[in-house]
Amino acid sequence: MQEFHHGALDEIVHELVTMSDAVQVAVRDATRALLEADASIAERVISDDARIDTMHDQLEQRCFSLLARSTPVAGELRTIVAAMQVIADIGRTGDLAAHVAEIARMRYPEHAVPAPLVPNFTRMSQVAQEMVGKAGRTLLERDPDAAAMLASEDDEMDELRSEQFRLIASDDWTFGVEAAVDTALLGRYYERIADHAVAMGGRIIYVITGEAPEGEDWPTT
């Protein structure tokens, strides 16, 4: 076995942040495609997801290679394993952004989101982007406090989701079943993006402290 290569691990962490930045852009652009009914942006987000998938596969393979060819100690091993889990979370987040873009493309030239819900989805996207960006950087910066804040930031996403349901179920909803289904599904995609960011935060806290965060707000998978 070779001596553990810290530089290789640092490179993986830095590229993980690059991947999270790409996903943050994907969430932003998918939302633009959705709210502006822009098929060209939707197509770009969908095609760019293949690049994010390639980044995922390459980073995952580098983690496997680092484990196979060296002898990491406890803290290093935690970082590699958590990095692999974070890579998976970021990859799934990219897929969710592509799903948003697919609905925008499917409904084009119509808008999938009814006008009264545009502010709600705009804010959902902002929260999701902020959470993904923060989650991607907390491992690099080794900031457990910032990672822990992700669980409380998820509360706003939950409230935005509840607001959607209240509108869909109200007598004021006049947009039909198809729009209700689209809205519910889209809201779920943004909610899952936030959930992955929270999960990343929990994994990063484990890397830094050696202890898994406690509390029901933290996903275990």
The other form holds:
Protein chains: 2
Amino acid sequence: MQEFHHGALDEIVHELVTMSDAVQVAVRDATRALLEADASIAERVISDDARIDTMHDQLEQRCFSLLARSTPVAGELRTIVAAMQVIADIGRTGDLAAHVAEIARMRYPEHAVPAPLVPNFTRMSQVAQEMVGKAGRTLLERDPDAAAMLASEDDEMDELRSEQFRLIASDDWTFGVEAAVDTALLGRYYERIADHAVAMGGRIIYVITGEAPEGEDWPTT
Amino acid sequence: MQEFHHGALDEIVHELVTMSDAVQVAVRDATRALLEADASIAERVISDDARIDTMHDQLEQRCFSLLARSTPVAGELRTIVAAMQVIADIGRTGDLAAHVAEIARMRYPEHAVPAPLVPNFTRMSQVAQEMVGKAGRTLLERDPDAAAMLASEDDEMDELRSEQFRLIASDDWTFGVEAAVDTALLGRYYERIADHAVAMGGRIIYVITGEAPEGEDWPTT
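I would like to compare: after the form predicted on its own, may I see the structure of the form predicted in complex with another copy of the chain?
What follows is the whole complex; the chain from before opens it.
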């Protein structure tokens, strides 16, 4: 057993921020592919997701090696375990961005999202990107207050999703069954991206304070 | 630092199997609530999910304590880390069963699933329950071959979901937009349950062999 290397842990945290930046870009580009019906951007997001998955696997392995090769004390152990969970959250967020791009690609050259829902999805994507970005920065800055704010930002995401359901269920919905299904699944993907950002916030609070946040705002994943 | 307690790790694995049994029941009951439009069963599944979340939190804490209080060697460390990931998979599966029950409750006294899709969802639920049950038993029996089979069982789930999309997109779909949206989201929930079972299989293979399974059959979550 070697003494614990703080440098190795700091490096992992920096790589995690790089990974969350890549995922934030994936969410932005997937949304552009979706709203502009751009198949080439969609293809790029989907192929880039393989790179994010590779980062996921490598970072997970590095955390494991760090656990195996040294004797971290409680605070360091918390950080490594939380890092492994955050790696899973960010990896999953990348998968969800790729799912958005897959719907864009499937409907090309048509637009998957009907025109009246474009502002809603534009805002959903902005909220998702902001939340992923904030979760990444919070990790670096170890700011529990910023991490806690992620749960309240998630409320806007829930409201945007409710608005989608109201429109789909209304008499104004003239876009058919297929567009309704696409909208419901896309809304679900963005909602899950926000959930993962909230979960990341919760894990960061745990690292800093040693206590998990309480309450139903904090999803198990 | 104490010497590593195998007994504590065995206990955690047994609790994980208990948790996966509870989740398997949740998937069964949520499906019953859905297909029989039974609001009281739906309510029970939703309230029982809080108990599954509590099991999740307690087991995660026990794994963490085990990491913090002893010096596990590589094989034991792999098992603890994999156990933490499996805890997340099972907890998430419980959430997905609750989401199925929430749709049943929302549409009550109506049936959320149109009659022609009942056999499809019945089978989806069977496959999901079998996969969750197999993942739980594989954990106990440490059988990498059984764990590897989970990836191929997932293929039937994908085919069932494709069948749903074909029906929704066909001229035979006379059940309107709302039922199409419910079907798409429900299909997504069952598909994700299967994904988590496959992921659990992958983690079990990693524990036993020390190597992660390769290939796109193995989801990151």
